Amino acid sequence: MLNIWVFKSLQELVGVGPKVEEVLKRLGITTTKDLLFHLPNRYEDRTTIVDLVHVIPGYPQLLEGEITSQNLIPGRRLQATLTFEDLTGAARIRLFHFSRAYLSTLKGAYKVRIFGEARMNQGSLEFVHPEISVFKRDPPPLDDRLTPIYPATEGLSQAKIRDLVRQAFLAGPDNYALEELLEPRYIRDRPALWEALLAVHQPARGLPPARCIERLALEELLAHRLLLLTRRDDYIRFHAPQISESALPMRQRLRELLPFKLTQAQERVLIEIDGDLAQGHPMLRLLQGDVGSGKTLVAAFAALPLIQAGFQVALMAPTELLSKQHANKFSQWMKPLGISIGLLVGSMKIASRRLMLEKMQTGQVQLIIGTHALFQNEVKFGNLGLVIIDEQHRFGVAQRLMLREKAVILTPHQLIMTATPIPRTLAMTQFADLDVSIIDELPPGRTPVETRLVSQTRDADVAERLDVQFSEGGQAYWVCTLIEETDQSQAEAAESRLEKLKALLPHRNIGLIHGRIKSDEKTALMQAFSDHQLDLLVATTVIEVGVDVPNANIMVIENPERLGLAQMHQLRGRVGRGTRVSYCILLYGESISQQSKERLTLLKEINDGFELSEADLRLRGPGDVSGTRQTGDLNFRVANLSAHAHLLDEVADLAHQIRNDKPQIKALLIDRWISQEALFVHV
C-alpha cells in the first residue's frame, strides 16, 4: 500500500515553516511530490577548486582560501569590501546586501569557499556578491556531482531549494504515489520515471544522461500537446456559421477584377478553408506564407462566403499603420462588390469612434479592420462570423480565446496569418491547437532578392549605390536597429542616420519613420513613399510587418547581427515586389562576432523562409523565433525543441491515442507538467 506521507503539509520537511511554505507556493510547489518535478534549468561545476592565479574572468568558478580583511564603505548604500587570499594571490570581494552579523561570521572563519564570476576592476580581480561558504575547520571534500540551479523566487535561496529536494528524494520512490502514467510500450527502453528524475536532480558525474532527459522530455512534450488539443476541443465544441456553398458569385466577381490569377498554393489553401467553414464548428486555422505569397488575398476570398451569408468579418492587425493599409487594400477589392468596410483604431476621434461602434453593432459594416481596439469591452458586433488575425505572434493565446466572447449566438471562425515561417517543430508544439495551411509558392513575376554583406565603414559607398538606383527610378529602405529597443533610442538612432544620409544625398527626398511618430504622420509618410514622393525611407523595424511598396527595390539593414534570421527575412521581403532587380544589404558593425557573421551568411545563401526558420530555431530558441512571448506560451522545464525534435512524431501519435482512449491519463499528465499560470489562461 502506498504511503500518503507525500500529501501531508510541506511543513513535514525540515526547515519549512508557514513563511517558507507560502514562498514555495509561488513556485507552484504545494506537496513534496511537486519538488520532484521542480527541475533544474542549468548546472554549475563546483567539482574543482581553481587557484586565483588561474582564474578566468567572466566564468563562474570555485575558490578556497581566507578572508584576511574587511572594510566598510559608508554612503547612501552601505558597502563592504573584503580581501580574499589563497596561496597564489589576493582578490577583492564587494558586498552590497549584508548584515554586520554576516560579516562577523566571515571574520571568524577558518576557511571559506567562494563561487562566482570574477571581473577585472582597476587592474585587480574582483568578485561581486559571490556565494560564500564558511568553515570553522578544514572544509569537507568537494562534491563529485554538478550543482543544480533551480527556478527560484525571492525569499528562497538555491541552497534551500537543493536541501528540500534532497529531503524529498530521501523518502524514496515507495513513499510517493508516483504513477508511471505511460505504458511500458510507450516508454520503450527509456529509464523509469524515478530513475530519470533522480538523474536530473542529482547527476552522478557530468551532465545527466541524455536518455534520462529524453524520458522526461517525452512526458513534458506530451502534456503540452494534450493541453493544446484540449484547448482546441473546448473551442470547437461551440457552434459556428456553417457555410457549405463554395462557388459564390462574390468570389467569381473578385476573380474577374484581379489583374492576375491565384497561384495553385492559394487555391489549395482556399479548399482547406472551405472545408472548415462547412463543418459547423469554429475553424482554427493557421495560414503560413512567406512575405509576398498572397496571404491577405486568400483572407479576402475566405471572408466573402461569410459576408454573403449575412455575417460580419473582423480583421485584426498589430499596428494602426498596418490596419490602415489593410483597410485601403480591402477597399480596392471589396467596394466594387458592394461590401462596406470599417476601421477601428485607438487614435480615432471620439465622434468617429462612436459612429463606427454603432455601425458595427447594427451590422451596417460588413468587414471591420482594426488593432487591439477590437478587443475592448464596448466593442460589440451585430453578427460576427469570422475573425482574421494578421501576424499571430503579436497577440497572445489569451487574446485569441477572448474573441469567443464577441459572438452573439454563434462562435466566430478564426483564420490566423503569419509571414514568419514557423518551423515544423514549433508547429507541432506551440501551435498544435491549430490546423496549418501553407502557401509555399510565390506569385509569378516576383524578383529574387540578392543579399549582400557590407561593412558599416562603407556606408558612404552604399549611399552612392543607392543614388544610382534612384536615378533609375528605384526606392530604398534604410532600417536602423539597436540593442536597447525602446522607441526613444530607436528614434534617436534613426534621426542620426537621417542626418548622415542627408549630407551624403542632399539632392534626394528622404523621409523618417519610427515608433514615436504619430499614427497619422506615419500613414502620410508611407503614402508619400508609396506615391514615389520619397526616394529613401529611414526607419526602425516598425516597417517589418506588412508594408507593401512594389517600387522599392533596396533594403539596407544596419547592425543586422542584432536581429533574428526570421525577422531579417521579413524585412528583406519588403523589397522584390516589382519587376526591378532587388537587393538586401546587411550593413554589419566592426565588432561583429564570427558566429554572427555565420548567421548573416545563412541569410545571404538561403531565400526559403521555412529553411531559415529552422536555422533560427537552432540558433536562437523557440521564444525568439515565434515572436514576443505572451501569457500562455509554452515554456518547457526540460524539453528542448532542437534536441528533442525527433520525439515529436511519437508524441503526436501518443497524444492522439491518450486523447481518445485514456482521458483520465490526459488530465494527470497535464496536471503533472503544466504550470498553474498556463492552466489559468486555458480556463
The other form holds:
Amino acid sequence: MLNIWVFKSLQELVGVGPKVEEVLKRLGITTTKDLLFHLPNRYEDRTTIVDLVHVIPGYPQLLEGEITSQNLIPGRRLQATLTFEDLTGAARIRLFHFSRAYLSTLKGAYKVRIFGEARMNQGSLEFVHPEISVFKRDPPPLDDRLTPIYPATEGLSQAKIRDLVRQAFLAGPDNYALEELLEPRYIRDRPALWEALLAVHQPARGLPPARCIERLALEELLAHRLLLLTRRDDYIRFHAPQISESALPMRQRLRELLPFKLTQAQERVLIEIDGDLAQGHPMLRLLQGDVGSGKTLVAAFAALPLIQAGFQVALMAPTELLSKQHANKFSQWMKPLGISIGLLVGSMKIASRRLMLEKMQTGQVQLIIGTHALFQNEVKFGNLGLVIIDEQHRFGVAQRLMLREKAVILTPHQLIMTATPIPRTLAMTQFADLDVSIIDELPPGRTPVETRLVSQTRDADVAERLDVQFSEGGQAYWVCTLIEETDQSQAEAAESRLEKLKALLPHRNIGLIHGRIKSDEKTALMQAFSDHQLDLLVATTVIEVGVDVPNANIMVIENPERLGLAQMHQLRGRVGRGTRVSYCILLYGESISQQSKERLTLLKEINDGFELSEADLRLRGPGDVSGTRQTGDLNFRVANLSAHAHLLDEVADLAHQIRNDKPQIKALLIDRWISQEALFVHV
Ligand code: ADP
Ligand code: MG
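Next up, the form predicted together with ligand ADP, please; the one we just looked at was the form predicted on its own.
Shown next: the complete complex, the earlier chain at its head.
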C-alpha cells in the first residue's frame, strides 16, 4: 500500500544537491512530501514599514531609511556602529560580524530596509545585527504577505526553505503527498488539506485562518494517536499471565494486616486492574491519583495475584531513595505473607549485585524493587509477570514497549503510576497507549494542608514558627530550589541554608540531604527523620517524590517560583499525611514577578491536584509541565495542546473509527506527519 506513494526526490528541485540534501535530512526532510509538511512555527510581518517614533522595543519590525554615519570601535573584538535615520528619528545599529567591503556597500546605499528587534541602550534605540537590505534606487514594493519562519538548521537559510517549499507546491494538488486521506465525513466542513497547507505556508493576508490550522492539527493529532494505538496493539497482541481468581488468599491476608480499609476509589481501580489481568494479554494501564491517594498500596494489591500464581513482579522507582523506601514499605506488607523481596540499585557492591541478579534469574525473589537499573540489558528475570513503574514520567512510550524484551515466555503486564495527576490533554496524547484508572478520593482523616505565601526576608519568623511546631512534636522539611540544577550548586544552597537554620535553632536536630550525599547516608538520614531523631530536614528537591513520613507537618519551599505548580503540589503532598494540622510555606524571593506571585496564589487556593495540573498546563504550556517534558513525544508541527484541546475527543473518536474501518490509511497518516527520525526516537 505504501508503495503507491512515490515521492519526488529532493534532488529534482532546483538548488538541491547532495550537500543541501544532507542538511535537509537533519530536519527530517527526505522527500518533497516532507517539505510540504515542514510547517512554519511563526510568522514575521514585513508588510508594513514602521516609523522609528512608533517602534516598539522587543518586537521584530521593518524600517526604511538611510545609514548616515559609520563608526568603527576597536576593542577585543572590532565593532561597527551605524546611525540609521528615517524621517522621524535616528537609531543605532551595532554590528559584530562584518567586512570592510560590506561597510562600503552600506555607505553607497541610497536606501536601506532593516528588519529586527529594537532595544533601548544608553537612552537610545538600538538594533543589534538586524537584517539589512541595501537598495541603490527606490526599493521594490513591500511583501503583501506575512513571512513564514520555519524550523531551520545551520547551513539552511529561511529564504532557501521558502523557495524549496514553493517548488514542492508547484507539483500541484494532484501530488500524491497531498491526497486526502480522510473522508469528507471525517473532515466535515473544514478546508481541504491542499488549501490548508497553502494557507499556512503562504498566508494570503494576515495570519492563516484558524480553520486551516485546525484542519492540519486534526490530522496531525490523529496521526500521533494512531501511532500510539498501533504500538499498543503491537504490544497487547502478546500473551501475558492470565489471572482469573479474584478472591485470593494473599489479598485477604494483606487486608487483615492493614490498620485501615481501602478507599472506595482504591477498590474500584483494583477491579479495573483485575479485569485486565484476566484477559490473557498484557495490561497497559496508567494509574492516576493525587499525592497521598494511596497508589502504592494499590500497586501492592495488584502484585499479589501474580506472585501467588508464581510470577515475579518488578517495581521501578525514580530514585534509590524511593526504591529503598518502597522496599521497606513492601516488606512490611508482604514479608508476613511469605513473599521474598529484593532490591537492585546502582550503588550496590558488585558481589551483592551479582547475587541479586542470580536470584532474579532463578526466580528466588518474587518482588524486585529498584531504579532503572532493573531494566538494563544484563538483568534477566526468571518469570516476570508484572512491571510497576512508579512516578517515572521520563519513562516514555519507547521504554514502555521495550519491556517486552524482558519477557521469557509471557509478556509482562504494566502498571504505570504518575506522581501527580496529568492534565487530560496530555493523558489523551502522550499516554494514549494506556488505559487510565483514576483514584479520585483521599484516604479519610486527611486535613487539607494550609498554604501560606511568605517573603524570604521573614525567614527568621518562619524558623520561630517551626520551633513552636517542634515543641508540639511536629517535624518539617525545608526544601531549597535552584535554577541551575547542578548537584553542586544545589548542595551549596542547601548547605548555606542549613548553617543559617542551625544558628536560628541551635537546640534542634537538623539534617541535610542533597544529591551529593552518598546513597547509604541518604537512606540513614531519611530513616533518622522518619524515626523522629531529626526535627528538621533541609533538602534539595531530591525528596520531591514519594517520601512518606506521616508525622511531618510543615513543608517550607524556598524560591518556589522556580518550580512548576505540579511539582510544588507534589512537595506539599509530603505533609498532611498524619493527624496534625499541616502547613506549606512558600518562601518567595524578593525579586519575584507579579505573575509568579499569582501562580503561587493558585497553589494557595487550589488543593486538588487534578485542578492544579490543568492550571499548570495553561500557564506553562505542554513542553514544560512537571514531569512530562520528555522524549519529544509532544513535538507537534502545528497542533498546540492549549489551542486544540477541543479537538481531542473528535480525534479519539476518529482514531477509533479508522482503526476499525480503514486500517489501510493508518500507516499513510503516520508516515505523512511523523518523520522517520521521530519514529526512531519513539521506538
Ligand atoms: P501516593 O503514592 O498515591 O502519593 P501513597 O501510596 O504513598 O500515596 O500513600 C500515602 C499514605 O497513605 C501512605 O502512608 C499509605 O500507607 C496511606 N494509605 C494508603 N491507602 C490508605 C487508606 N485506604 N486509608 C488510610 N491510609 C492509606
Ligand atoms: Mg507514591
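Throughout, rigid core stands for the largest set of C-alpha atoms superposing within 1.5 Å between the two forms. Positions refer to the first chain, counted from 1. Only a predicted model underlies this, so the values are computations on that prediction, with no experimental measurement involved.
- Residue displacement note: R77 has its CA displaced by at least 2 Å between the two forms (rigid core superposed).
- Here I517 does not count as shifted, since its C-alpha moves by less than 2 Å between the two forms after the core is aligned.
- Positional change of D459 between the two forms stays under 2 Å at the C-alpha, relative to the superposed core.
- Relative displacement of the F115 Cα between the two forms on rigid core alignment is 3.6 Å.
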